[in-house]
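First, one chain by itself: the form predicted on its own, in structure tokens.
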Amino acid sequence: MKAIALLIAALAAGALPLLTDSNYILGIAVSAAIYTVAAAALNLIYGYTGLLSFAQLGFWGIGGYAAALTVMSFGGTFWQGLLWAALVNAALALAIGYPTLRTGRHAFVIVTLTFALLVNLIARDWVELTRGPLGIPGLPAPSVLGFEFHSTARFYWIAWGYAVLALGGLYALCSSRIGRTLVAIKQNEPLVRAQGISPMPYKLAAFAVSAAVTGTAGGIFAFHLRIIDPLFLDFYYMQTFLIMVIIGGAGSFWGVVAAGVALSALPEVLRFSTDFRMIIYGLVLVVAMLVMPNGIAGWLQQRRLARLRAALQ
């Protein structure tokens, strides 16, 4: 039943361009799909593995630039750009993660934050490659066999298709033996070592997968915007992904997905109050954290346990 319900929900989301021709609504839907995937990738390394990675912002930006440069500077296609975005980010994650993960969690946080800041500096100052603050405008619409995704409605299907594939793959990974091992590493790494399991390959693989997924999402989002510049590496994106994970419940796959969709739409719902929109948004987040300190998933679990206790009394 759960699989059928998820299939129906995915198909309903895919039919959105057939239900509305509003570029505004479809634009929000594209952002929601991409942000949710990026949040789910962060949840893999932070929620399941227990490693707070600010490098996701760097991977997001590198993915966008890799896809854009593949098309605009090297004559490749959009799809080749996404492949390069995934491969480059996975390789960088392995290069960064292998020495850093041998130290400790605190060092990992500092190194990943430094990496994100370094990527921002490169995007701004390596003018010969990235065109600096001017950015790379005029990214062409992707196409397949002559069919161009030139409108927001058509491009939505790219974002939707990637979201379905990426979330499906991440769910399969998180619910597998590998996912359970990652949770065990997060909760008690010495005990995992005592069982004869080396945590390093698992943590490194999770870091690389999250980097590849985030980078590909960044590449798709850059072509949705039709431009990429250093503002693509604004800390706003990292803040958004992290808030989605925290509100959804770190380590809860579907909680983060639900939070990703809801929090992508919430700022637009609050546009009735233009002057106080972000203030209200901040208050909603604060109240949510006070009411649900463990996120949506933790709140639902507490409610479930409360009902069980009441039934046993």
Contents of the next structure:
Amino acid sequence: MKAIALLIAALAAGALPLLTDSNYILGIAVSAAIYTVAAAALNLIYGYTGLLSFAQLGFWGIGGYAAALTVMSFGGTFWQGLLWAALVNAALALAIGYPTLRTGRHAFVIVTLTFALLVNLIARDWVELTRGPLGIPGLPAPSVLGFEFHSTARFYWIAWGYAVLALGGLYALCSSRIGRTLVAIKQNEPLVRAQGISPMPYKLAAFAVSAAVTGTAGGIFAFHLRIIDPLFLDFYYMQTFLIMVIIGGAGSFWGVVAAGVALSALPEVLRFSTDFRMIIYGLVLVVAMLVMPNGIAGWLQQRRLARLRAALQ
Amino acid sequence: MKPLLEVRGLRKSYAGVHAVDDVSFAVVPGSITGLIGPNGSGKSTAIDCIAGFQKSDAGRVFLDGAEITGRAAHEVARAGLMRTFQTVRIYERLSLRDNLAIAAQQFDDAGWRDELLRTARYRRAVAAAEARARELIELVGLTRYAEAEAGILSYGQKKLVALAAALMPRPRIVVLDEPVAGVNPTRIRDVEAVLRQLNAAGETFLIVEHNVEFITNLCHHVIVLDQGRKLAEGTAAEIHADPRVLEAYLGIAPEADDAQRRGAA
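Right, the form predicted on its own is done; let's see the coordinates for the form predicted together with its partner chain.
Starting with the chain above, the whole complex follows.
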């Protein structure tokens, strides 16, 4: 039943280019698909495992640059670029995670934040590789077997396909016992160890998967923008992913997906008021946090618990 | 009889204070062994060293003949020693059923590929864990809360969940750190009954407790620690009659106790 509903939702989202030929709407839809995947990846490491990672921004940027450089400097295809975006980020996540995850959660936050800042610095200052502030413009449209994804409508298929694939994979992971173990690690790590489970491989795997998924999303997004420059590492992206996770409810898979789609559309819906758009956006976020401090999913959960308590009384 | 758990010359000190000082004891398979002592006598430190939560300075620990000295906590658990904690540890935001199921998952044959692909082996393992969890939840009398978040339970009920979780993978030995501290007295009798029933079915227990009555009722063999050293060991009756134990526990020699009583009368 649930599977059928999900299938219908996925197909309906995929049919969007048939319903509209507005590049404006399709552009928002591309962003929504990509941001939602990045938020779901952050949810895996932060919402499920309880490790707040600011490195997502770095992975996003490295993914973008890896894909762009594969095509522009190393003569590869877009698809190879995405593969590199995933692999490089997974390897980096393992390299950062292995020493850092032995220390506390706070150290992890600091190290991941530093990593994101460092990537920003490299993007700006390693001019021979990244062309620095000039960026790399003119990223070509991806193509497969002669079919070019040159219009926004066509590019949307790539974003949609990746979103379906990535969200499906993440859902399989999060809803398995592995996902439950990640939640257990977040809630009570000594107990997890007392039950014969070594937390380290789980944390590392969650971090690496999260990095690879975010990096690939960044690679696709760079080709959507057709240019990559250090602004691709603007903190705006990190903040967007984090807001989606918090509003959706950290640790709730569908809560974060719903928030990802809704919050991608919200600033655009508010365009009726150009002057107050971002103020209203901020107000909506503040009110949402006041009413639902644990996000949409947390709020629903609270109501369910209240009913349960009442029933048990 | 060959001991199931054997501790030889265990030592652990913090900044020169000997928390555990040359402690040796053995737990016979099928027994309920008690480890008692006043506050700060080193019971919990000893348990932490045995279960791999702290590194001991010296001494060796054997589980069923195999050395587990210095192994990481999760390795000790996999070797068959499950423990609970003094301040109750459960997964507050997970259901009782999930609380128990997690405790068993390291012990079945479903790997991560099985998990992601939901293979038959995965489904079999999940079904087996669910059946076992249902059985144990019933044993500790919490069936009506099985689907509820564990966080809504009372403190005593949480201790029962922790106990049930420790039993999930059918460990060789269960180490309970103060299973009835803070538990309502009528509940204590329930816990006693549950432990007796499990022991009759062959489960071995090592119990750290303050509650002397609980230990006396339940244990076949009692070890007394005082200031990090083993003070005495024997049956509950022998321990009760031991003047050194009374001195350590009550801070008064039995003669003084008698004199006081006579004075009051």
